[in-house]
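Encoded as structure tokens, the following chain is the form predicted in complex with this ligand, with no partner shown.
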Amino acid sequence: MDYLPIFQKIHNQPCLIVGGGTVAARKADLFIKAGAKVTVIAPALKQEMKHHLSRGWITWVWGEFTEALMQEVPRPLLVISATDNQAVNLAVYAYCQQVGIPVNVADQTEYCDFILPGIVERGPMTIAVSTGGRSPVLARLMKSRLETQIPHGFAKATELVGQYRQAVKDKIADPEGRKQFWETLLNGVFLDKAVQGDGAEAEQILQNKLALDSQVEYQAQGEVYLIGAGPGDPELMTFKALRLLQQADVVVYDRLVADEIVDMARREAERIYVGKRDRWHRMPQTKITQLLLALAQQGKKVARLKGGDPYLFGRGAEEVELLAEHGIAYQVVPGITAATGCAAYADFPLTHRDYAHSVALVTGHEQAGAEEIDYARLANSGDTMVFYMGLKNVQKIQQGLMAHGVSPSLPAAIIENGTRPNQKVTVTTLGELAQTIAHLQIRPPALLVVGEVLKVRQKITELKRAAAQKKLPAELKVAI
């Protein structure tokens, strides 16, 4: 983050615009909207600025900017210079630097102490977008995306909520209780009604809830959300996962969870990392489970983020068992598991009419004392075989399958960092699998897939190549 986004109060404060043209007028619009006392210094005003003047929204100080002229205007809180005369812009900049007034020279980030973000407005709800001056076009694109996604009804909803802020404060003394009041209200039907313009009904819901909640002593109720965060790409989280993550007080996450996902939690939420720091240091599972319990018992909302799906090789059930035993509320949110994520992003299906009618998700990590993988059954199943945590035991997997009659020429793939920007797919055969992994020094997380379905990938790759060839101009075709 190169700029700190803040919302500055400029109501009734003097602000200065240097320049009388179209760009200057657009900047003046913003100052006027935020209630500033705007002075414009310019030798002449264009149409838009004249309009502002005629409405009494600005004070015009006639002339070219000079330091001496500054004696005639009240010391401004903020200054914007938007003239097409660079010498003037630089003089404004130098003056402001010297006297310590934040300045913005329009469209020249290097001469800006502050920048004006793109704005999406829904009444009092204001969303600011900035790329830190890197790409105004991209910022505009993001702004228009937000414009289409955030219903205009949020303006009314925000007003309504604002009207009751004090009343709720008066009736529910405990700050945690108030937070819970608003969270439950805003996550429920109230917001839908308010946004859809059904203000009267929304208000009734709010009043009813307030009457009820203010009568009971607030007691923090802890809860654990066991959230499947998917295999890597943050967009593969579900809406529910995101919603619960954003209402958590604490986030407990491990190594497989991408930083971007953890960053989606509320800023004030506590973050606890329980993954491996290196090969030897990792919080034991029993300790993690105890931690979740302890946090929930303190009345906290705990988001337990797990890579992929929490109930697939995620030891989610062990965590839930202890919570259930202690009567702690919990919710399990399924996630996209590595197998489906990797298949989708690496262009092959897990089942296919011609190649496989079933899939086996197998852990390659054999626990001491647990039963061995039943290679005989796997070998005869016709399943697409997906091995999680299979790198270490790949030799065993390869030999186990081949010993029970699986052909060494059966296609096999290794997908490293599936669905992430650094995803790497290597296709080989079962017979070459262990050797390939050793040779390429493949590191976790990686998924091993064995089965005929990988032929589909081959076919898709060829089709894509042919299509790309067709699009190329004739003289370049030979190069590919």
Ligand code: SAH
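If the structure you just shared is the form predicted in complex with this ligand, then what does the corresponding form predicted alone look like?
This part shows the chain on its own.
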């Protein structure tokens, strides 16, 4: 994060624009909308800035920027320099740095103490979008998408909520009770009515709920959300997973959950890491389960983030059993498991009419006392075989399959950091699988896939290569 996003109140505060052209006028627009007292220093004004002057929205101080001229204007809270004279822009920047006034030199982030984001307005609701000055065009693109996705009726909803904020505070003294009141209200039909313009009915819903909730002494009700975070790519999270994550007071997450997903939680939510990293002590599963119970019994909403799916090698059932035993409410949100996510991102299916009619998902990590993998069944099934946590026991997996008749030439793949930007796919054979992993020093997280379906990936790669060559000019059509 290059800039801390802060909404600053500048109503009735002096702010300065240096420059009288089109860009300067657009910057002045923002100050004017926020209610600032805007002064403009410029030797001349173009049409848009003249319009601002004619409406009495700005005060014009004629002349080129100088330190002496600055003595004639109120000390500004913020300064924007938007001229086509770089010497003037640099002089403004140097002066502001010297006297301690935040300054923005238009389109030059190296001379900016603050930047102006793309803005989506829905009444009092303001959404700011910024790329840290790297790409204003990209920020405008994201702004336009938000404009289409957020109804203008949100302005009315925001106004209505603001009108009742103090009344709710007066009637529901407990902060957690107020939080629960607003979360329940805004996740219900109230918001739909307000956004659709039916303000009277929305207000009646709010009043009825306030009358009911204020008569009941609030008691925090803990709840646990077992959320499948998917194999890595944050965009593979479901809408429900994201909604519950953002409601949580505490986030308990493991090693396979991407940092970007953890960051989707509310900023004020407590974060507890329970995974295993180098030089970190792994919290045993029994302690994790007891931690979830203890947090829920304190009345907290707990998001338990698990890589992949919580019920597929995620030990989610063990956590649910203890919660159910103690009467703790819980929800399980399925996630895209590594097998489906990694296969899709690596350009091959798990089943195919020509190669495999079924798939076996197998844990390659053998706990003490666990039953042996049934290699005989796998060898005769024709399944696509996907081994989770199999790197450590890859030699045993390789030998077990070949000992039961699986051909050493059967295609195999290792998918590292599946679905993430740094995903790497290494294709080999079953007979070379262990040697390949050792030679390339492959480390977790990695998924092992063994099966004929990997031939589909090879075919798709060849088709892509042929299509790419067709698009090349004749003189560049060489083997690629």
